[in-house]
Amino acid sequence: MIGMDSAAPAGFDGAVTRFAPSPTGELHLGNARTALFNFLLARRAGGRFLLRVEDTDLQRSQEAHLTAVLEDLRWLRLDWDAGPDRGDDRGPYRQSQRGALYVRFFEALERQEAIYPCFCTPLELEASRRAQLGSGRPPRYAGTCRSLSEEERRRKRAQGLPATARFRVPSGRRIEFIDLVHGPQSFLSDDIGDFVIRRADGTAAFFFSNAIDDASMGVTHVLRGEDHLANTPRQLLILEALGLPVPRYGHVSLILGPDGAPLSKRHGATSVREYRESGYRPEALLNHLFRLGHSSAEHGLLDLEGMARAFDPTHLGRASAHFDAQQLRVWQKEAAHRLPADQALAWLAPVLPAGLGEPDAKAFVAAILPNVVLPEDALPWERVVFGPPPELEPDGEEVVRKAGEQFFAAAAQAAARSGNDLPAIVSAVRASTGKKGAELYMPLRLALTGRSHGPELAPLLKAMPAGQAQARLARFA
C-alpha cells in the first residue's frame, strides 16, 4: 500500500472507495480514470480501495473479460485491498455469488410491501413509453401493476407470466444530497417513477445491487461518472428503506474526444488494452487520466504516491475532459526516457533482433532510448545499427562525395584501430582532412546511418556490430 505524509482532504479521512466494474467488455479510458480517481482518494485518505465484480447480468458477463480487466488493473498497478482474489469477512466480491443477502434485503422490503410484482411485457412498456414521449412528457413507469389485487397477482402467476420486482418510489417526496462534484441535487420523486430491483429471473438489478453492496462492504464514498447522477435518488431511496448507511456520492465528468463528442473508436483507441499492447507506458497513461477532470498544481510527470498526495477530490471539474492523444504522447515521451536500463530493455525487448545478447541489446537500448516514445520507433534504428549499409538519398550522396575518398580512408582506418571509437574517428579524420564542424561530422553520421539526424553517433556506434563501422566507412574510401 502507498503511504501518505499529507493528511487526507477534509472530510475524507479513512475513505473506503470501489471501483465495480460489470466483465462484459474492455476497461475503457472512462472506467480506468474511475477507478484511478477512486484508488487515489483511498490512498491519500488512508482508506481502503475495493474491487467489486458486478456480474450479475449472467448473459453478458464473461469470465475472460474479467480476466482482461484484472490484467490492465495490474498493468496500470492499481492494487485494491479486497477483491474477487482477495477476500475478507465483507465479502465475496462478486455480485453472483451474493445472491442469498439480496434475498434478505428483497425480503424485507416485501414485509414493508415497498414492492411489488410488475407483469408488464417489454412490449408494452415500450407502447406506454411512445404514447408519454409522444404527449410530451418524459417517460416514467405507469404504475399500471402497482395497485393489482392478490387475486389478480395470483392469476398473473397462474397463467404462468413472467414478473419482476419493482420499487415503490413514495409520491410528493423531494430527495437531496450534496453531490461531491456537482454541489446540492434535488429530485422529486413523482418525476421518478416505480423502478426494477429485480429482474424476471429473480437476480438483482443494478439500483438495488450496486447500494446494497456498498453499504454492506462498508464503502464511504463514492466516485463514478455523471451518466449514473440520475441513478443516485433511487439509490438513496432503497438504503433509506433499509435503513442501510449512504455514501458520499460524487459523479465525475465524461471524457470527450477532440470535437467534442463522447470518445469512441473514431478517435482512436479508446481502451487500457490498445495503449498496452502499443507499447505505452501505464505512467503515462495514468499522468494523462490523472488530469482528465481533475485540476492539479503538480505539472510533472508523477508516480501513483505523488498522484495520492496530490489527488483533492474538490478539485474535481464539472466541465466535461477532454481526451487528447496528443498530450498523452507527450507523457509517453517522458515516461520512456525515464526508464531506468533494466525496465528499458524489457519495455523493448519485443522489437529487439532474435538472439541478441544481454550486453549488445543494452547497448543498443542506451544509444535509441532518447529518440523513442513507443517500441515501434526502435524498428529503423535496429535496421541502421544491425542491418545492412544504409542507401543514401541523393542529398546525403552529394555531402558524402564532398567530404573525399581521404576524409573516408582516415575514418575507416581509426575505426578499425579503435573499435567503432567515435572520438578516436574524429580526431583521425580531423587530422588528416583539417575539417571540423558540420563539415566532419554530418558526412561520418550519414555514412554510417544514413541519416542527418537521430540518437549521438557515439553510443549509436558502441551498440554497432564489431568490423560494421570500419565496413561502411570503407565504402567510401
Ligand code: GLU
Given for the second form:
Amino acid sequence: MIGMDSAAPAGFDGAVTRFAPSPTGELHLGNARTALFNFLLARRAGGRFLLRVEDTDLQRSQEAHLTAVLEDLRWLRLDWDAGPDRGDDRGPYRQSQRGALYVRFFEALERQEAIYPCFCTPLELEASRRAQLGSGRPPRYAGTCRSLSEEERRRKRAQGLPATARFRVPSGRRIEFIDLVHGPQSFLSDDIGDFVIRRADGTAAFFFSNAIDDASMGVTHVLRGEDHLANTPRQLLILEALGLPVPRYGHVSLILGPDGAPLSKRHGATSVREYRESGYRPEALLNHLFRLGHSSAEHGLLDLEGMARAFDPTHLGRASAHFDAQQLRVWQKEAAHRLPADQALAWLAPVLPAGLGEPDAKAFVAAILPNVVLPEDALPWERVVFGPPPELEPDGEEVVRKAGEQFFAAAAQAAARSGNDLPAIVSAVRASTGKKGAELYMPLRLALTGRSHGPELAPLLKAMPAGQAQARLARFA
Ligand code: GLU
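Can I get the form predicted in complex with this ligand as well, since the one above is the form predicted alone?
Once more the chain from above appears, this time first in line as the rest of the complex follows.
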C-alpha cells in the first residue's frame, strides 16, 4: 500500500481518516483538498481512508450530487478503503442508512436527560435571535424549552406541535482540546447555546451524526475546514456524554482567492468538475492543492504516492492559503508534457478531428504535445496540420518572398520524392541554394505552417496527410 514504507510522524501511526461530503452540491476545491489531506494522512500512516456520505438533510441532499462527487474523487484517484459502494462491518457509509444506530444513541442521551424536546418554531427562534443581536449579544438558544415540565411537554405534543431534540449544554464548563493545526483551544460552555441534535422530522442533525459516526467508524483523525472549528466543542460534549472515543481534530485554513476573499464563483472556476471538463489533469490539481496550507520541501510534480510520502500533518499551516490559477497552470503544463503517449492520446481524444485513425492521431499528438497546456490549445495546430494551406502570418510574406522561387521549387520536388520528410526537404534546399540556419528553416516553417513559431517541424510534417508538404511548398515555387 502507498506510504507503508515510510514511518508516519509520531502520533499518527495507523491513522483512520475520512472524507465526509454532504451531497448538496459540487465538489469544491476546498473540499477536494480536505479529501486529499485525509487520504494522504491515511496512506502515509498505513491506516485507512473512509468515505462517508452525510446525507441526513433529505431536502438538500441529492443522488445526482453524490454521483458527481464520487466521479470527481475517482478522477482524482482518491480511492477509499470503505465507503457507500464498498462496505465493511463499520458501515453502511451513508448516514441516511444509519438511522437505527442514531436512535440507540438518542435514547441513551434521553435516559440521562442530556437532551430535551424543543417546540420553538423557526419564527420564534428567528425573533429571539434578532432580539439578542439587537441588544448586542451573540445569538444562542434562549433556553425556552429547557425546563418545560412533563405536563407541558405532553400538552404540546397533544397539540401536534413538532419537536426537535436539543442537547443540554452543561453550564460553567471549559471545553479544551488541542487542534492539530491551531494548537490548544479553549471554549466556555456558557457561550454555547443548547443545540439541535435531532430535527423535527426525526433525522439526525450534523453535530450528532458526524460525531457519532467518527466514533463508531473508528476514525482517529479528522482534518476538516476551519469553518467547523467552533462546532468541535459541541461534538466533544456529545461524545463525552455517550462515553465515546474522541478523534484528534485538525482544522485546515480556508482557501482564499487572489484578492484575499474566500474562494468563490466570482474568482472563476471553483469546482473540480469545471477543471476536469476544461481538460485539467488530476495530477495538476492535486499538486496545487497539496501545497495550499501545507508546506513541503518537495517542489517537483508528485504523484499520489510521492505526496503520501511527503505529507506531514504537522506542516499544516494556520495562515489561509491563496488559490493561484497561474500556479495551477504551471503544474498543468508539466503534467501534460509528461504524459505517456497513450494517456496523452486519451486526454486529447475529445478535441481530435473525427475519423482520424489511431496511428495518425498518435503522430499528431506526439508532435504537438510540447505546445499544449490545455486540450483547446491543440485546435489551432489541427487546422495547421489537417486544414487548408494556412495563410502566412503578416511578417512571413517578406521572409518567403526573400527565400525565392528556386528555394521552394527544390523543396517541393524533394517533398514530391520523399513525402512529408523534413530532413530530405532540408538537404535538397541546402544543396540547391546553399542556405543554412534560420534562412533555411524559417521560410520552410512559414510555408508549411503559416507561422514562425510552433512545435518541432519534423514530427509536425510527419503528422500531416500525404502530399500536404508538397502542396504547401509548391504554392511559393
Ligand atoms: N459534511 C460536513 C461538510 O461537508 C463534514 C464536516 C466534517 O468533515 O466533519 O462540511
